[in-house]
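Encoded as structure tokens, the following chain is the form predicted alone, with no partner shown.
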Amino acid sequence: MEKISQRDAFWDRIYEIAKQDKDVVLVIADMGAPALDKFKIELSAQYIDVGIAEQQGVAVASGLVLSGKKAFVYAIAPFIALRCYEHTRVNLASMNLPVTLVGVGAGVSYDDSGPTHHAVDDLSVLRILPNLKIYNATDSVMAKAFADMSCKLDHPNYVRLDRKVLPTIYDKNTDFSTGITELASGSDVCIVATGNMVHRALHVSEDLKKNGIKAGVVDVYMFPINEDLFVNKVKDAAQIVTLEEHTLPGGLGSAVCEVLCDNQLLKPVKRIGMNFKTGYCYKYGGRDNIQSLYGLDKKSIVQAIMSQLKESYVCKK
């Protein structure tokens, strides 16, 4: 799985499932992938291309599910999440229809296409909808597992895939049903990350350990957050840092603060993400460049956490 994208891992598995289950139907908004080409040729009766009309795709999928089918709607992440928002709210969330929305291009992985293609506020708007769950893939192993999980759900869900090929973190036998995995333990600070930033969090954790800081890493890949498990994972950490390639308002950091507040677990929290106080990102130069502009590169994150820990130590003294 090291050389395959999350997109291809997900759709390759759906293709295999669909060959055995004729109720699995894909609704595509003019998108492509090698597995989708096979799907279109070999399983044409289970393949519907609505063209560049994502809203219509959600409407069609809703009708298919009401007819007993298992429907998947696929488009670029900001389009399937935001352009279709009212359709998702009314057709899926309000009626609790088990349609799977699949968006590729999490964060700024469409780094060459500008803010129209950046999925940096989709978590904020979708996680407030009732019944709908979000599955944010960390690697291709997880993306493949999400394909199997999506075929068994009884509620609407959004599978969020990165566009880039990322290193493999998880073993193929990992159970992802809990929505949370502790990847490293540490009592000084717990870095809570999601999506591609989990990879960055692991590297940051190693750098912090070289400076004598015990830094844990928790991967949150399901929203709403599994509250009981999350509290159990972070309760022993002195501080929490959230890390996301997403806007701060309403994103992972906000969700974490809500869980801590609702469970009366009071800890210092540092949110690290994209701050759009001056507007959306119109900068180019590649994903690494965009991340560095928003303090999401490894060096900036390490410095931010070190500063946070130092300030907390001074306050205690």
Contents of the next structure:
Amino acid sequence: MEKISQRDAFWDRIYEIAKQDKDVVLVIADMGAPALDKFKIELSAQYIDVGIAEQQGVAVASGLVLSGKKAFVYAIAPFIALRCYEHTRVNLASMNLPVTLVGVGAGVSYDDSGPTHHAVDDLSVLRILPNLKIYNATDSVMAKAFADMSCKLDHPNYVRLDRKVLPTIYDKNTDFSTGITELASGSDVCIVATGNMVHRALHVSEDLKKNGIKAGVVDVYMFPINEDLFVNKVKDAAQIVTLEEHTLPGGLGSAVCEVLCDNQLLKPVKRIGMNFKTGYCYKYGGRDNIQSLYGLDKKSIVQAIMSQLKESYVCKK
Amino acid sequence: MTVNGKNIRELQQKASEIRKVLLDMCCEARTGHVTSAFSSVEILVALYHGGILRYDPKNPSWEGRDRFIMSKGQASVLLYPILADVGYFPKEDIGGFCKAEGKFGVHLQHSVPGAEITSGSLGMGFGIATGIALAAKLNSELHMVYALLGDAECYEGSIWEAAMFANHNKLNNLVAIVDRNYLGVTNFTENMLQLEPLEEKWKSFGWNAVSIDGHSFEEILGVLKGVRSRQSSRPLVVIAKSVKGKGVSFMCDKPLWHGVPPTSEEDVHSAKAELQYL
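Now that the form predicted alone has been shown, please provide the structure of the form predicted in complex with the partner chain.
Zooming out: every chain and molecule, the one shown earlier first.
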């Protein structure tokens, strides 16, 4: 598959679906994409721009879905997640309306735009809503699959897309319905990652291997976590490390700890993510720089895991 | 004047009946926004009994039904007796209001037969109404969408996002009725944060706007009867000037009566006595 952004993979597919299904309607908060330009011209009746008014976008989509439409609301991730949070809570979660929220800019992919544009706490607040599912894309193949899956849902969902073009790691025939994929196996430590950090986890796993450590990699791309499958995937690992470009409270690491705790699968867990104890990220110089400053570069993660394994070993003795 | 087989006097009697049922319901449950509901009674009676809304209680999901959106969610206690009265569910269910075995509470939930949405957080139902009205246009459906808004609900910015959207999309199948009782929770609107000139605000957003007496069936029906065939591409807002607590004089225009029914024996007696003579 040619290199394509998650955004374009998703919207290209929605465009193809919408050509066949007049009930597919986009509610756009003044956003662009090549597929959306085609949509706007060729399927203008199915293209509703609400302006920069995300709350109204969710409200309109709710009304459309109540009238039998399949509605997608598109905005920058922190805005679709946070600005209209109560509309999502009341209209979508409490009424269980199958509206799909689509947010672009997962993590700090809007790097130098600053904290207003960073989606670093959206998972925490959205994953607690009843009925709503989160689909967090790892690559563009998955993003395209999410487009098909979103058209068949009977509940609300939030599709979280990275802004950058990331490498493709999945085969186009992959079944993403389970929400979890084991990408590498290893008994010393299992790195559980989500979104762009899955790519980092694979590289970290290779480096750990050079140090004699067998590290597995599990990609969690749906929330709530598929508990049975997750437990099955991590039960044999000596330790677990969670990895996310997202704040630690309430994010992937928290979700993993909840599953482990509820299933009485108690083993050492280290959460690696963004620490905002001193405030949100006002750092610039690109995504790589921000990742390094927050310990999310490959070298820092390898060191953190090595240190974790060593400490646990000392503790055990 | 006769409307849908009922004359104005009959509608007034229906409004009186509804007030009594509503008061009994809230007094028994010792909760409910009685005064917020009382200011909207004539509006809802006109909609459901005055030949304005098209609906079928035997088929609540009938696609051709007009949609009534209770954006002013705190007035939901008014909707229950009306929906029961027209046959959406047995009148005995009213007795379950806010009880463990009951089917509905202070604020509307979408599972109530005849209800379209969950409501209670202000500024949200109206936006949904714009989406439903747009869907009707997209589907070439001829039903109308009526949304009841509280005047203090118009403080919410989302109301104006929706108002702008409705005008831009020429949603002339949408009617907003603003219950203009001049009161929020703790204060009069013009003391708290000025809403006036409210009609001009709506007009400046591109709406056709008209102000009426919200307790006069003649005026309510006068503006709503021809709405389905009116010659305008614009949505319509009806600013219905009303009295919060209308029907029970000692509860009228008193912020302290927001969200609570009479509970003392004396107050309950006084309220019921007054309603008997309406």
